[in-house]
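Here's a solo chain for you in structure tokens, the form predicted on its own.
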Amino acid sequence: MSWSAKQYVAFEDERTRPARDLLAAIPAGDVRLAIDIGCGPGNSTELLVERFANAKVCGLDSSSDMIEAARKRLPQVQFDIADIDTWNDSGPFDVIFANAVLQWVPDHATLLPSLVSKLAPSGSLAIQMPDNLNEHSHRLMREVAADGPWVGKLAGTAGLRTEMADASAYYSILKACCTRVDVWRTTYHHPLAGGASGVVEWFKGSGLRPFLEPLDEAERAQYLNQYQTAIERAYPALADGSVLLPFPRLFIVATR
């Protein structure tokens, strides 16, 4: 699956806010080496550079388009193309930062202890994942995918995102290998101009991409038209024409 840095940063302020909140929860300490896994276009990496001014900060992402954008944004930082589930750098890292990426990586019960093993003593694994698969926005993606000429092309698309466990399950997984685990859930309410079209534009940079990529141009236009019509019913516009998009996210900070 490919990613577009340009589309992703169309809502950069809103997408970066959870990264700021996650970063603020990392315990203070001596950070010499930090990495942003799934760094995207470098907006979250930039926060690490600012917070840990004396540390070596690096980043990785599976998307060449995202890495190209990150390198332009932060030419002093080393960025590499790599898949998180096969990433083999043993560190040890003082901070591993995973903002809005692990929902695309399978087998969290194996993955999270593996990431902790790359931490230095007292190092922190900081995770933020969208927890919105059961929100109208994502339920409607699946419903539209199952009702149109693209059914065959999109048959396995809904399963590309990892089904998240609940907070207690993540706590148990990480408490077995960490001294401290902090888990919380926050729902952001983003005001988006343009009503339903604003919601569609938001998700064209993230959740909609797996549904749109297999389609040809005509199918893509038809899919988006049906999706936007459904979104209009699910998220009625406010008096000023905007939509308040609820966006729940799960946060975890685990200290080795």
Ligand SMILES: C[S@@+](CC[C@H](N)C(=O)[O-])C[C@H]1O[C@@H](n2cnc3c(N)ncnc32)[C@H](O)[C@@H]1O
Given for the second form:
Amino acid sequence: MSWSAKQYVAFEDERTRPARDLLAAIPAGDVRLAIDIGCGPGNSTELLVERFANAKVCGLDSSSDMIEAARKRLPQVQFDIADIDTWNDSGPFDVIFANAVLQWVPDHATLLPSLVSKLAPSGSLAIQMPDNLNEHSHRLMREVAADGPWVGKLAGTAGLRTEMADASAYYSILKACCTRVDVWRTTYHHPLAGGASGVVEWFKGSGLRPFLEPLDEAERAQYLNQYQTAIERAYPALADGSVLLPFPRLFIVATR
Ligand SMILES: C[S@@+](CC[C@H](N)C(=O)[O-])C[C@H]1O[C@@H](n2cnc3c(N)ncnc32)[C@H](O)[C@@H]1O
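To complete the pair, please output the form predicted in complex with this ligand; the form predicted on its own was given just before.
Whole complex next, starting from this chain.
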């Protein structure tokens, strides 16, 4: 699946807020090497650079478009194109930061201990993942995918996102290899101008991408039309025409 830095940064403030909240929960300590995995256009990496001013900070992402944007934004930082699934740098890292990315990487029961193994003693793995597969926004993506001429093309799309385990499962996986595990869940409520079209624009930069990518131009327009109509019903506009988008997210900071 390809990512567009331009579409992603359209809601950069809102998307970066969970990264700030995640970073604030990493325990204080001597950080010499930190990495932002799934760094996107460098918005989350920028926070690491600010907080760990004396550390070497680097970033990786599987999208060349995102890495190009990140390099432009932070020319002093080393950014590499790499896939977390096959990433084999053993560090050791004092911080591994994974904001809004691991929902796209499978098999968390194997992945998370393998990321912890790349940490230095007392190092932290910090993760935030959208916990929104059961929200109207995502239920409707799947429903529209199952009701149109694109059914065949989109047959495997819903399975691309990794099903989240519950908080206690993540706690148990990480407690087996860490001294301290902090797990919490927050629902943000984002006021989006433009009503339903604001919601559609938001998800065009993230969750809708795998549903739109396999479609031709005409199908894409029709899919978006049907999706927006369904979104209008699910998220009624407020008096000023905006929509309040509830967005639950799961946070984990695990310290070795
Ligand atoms: C929602 S963006 C998050 C960007 C940034 N970390 C932030 O906090 O806003 C998800 C990013 O993860 C990247 N990504 C998805 N799957 C990946 C994988 N398997 N390996 C590396 N990067 C991946 C995408 O290219 C995209 O840039």
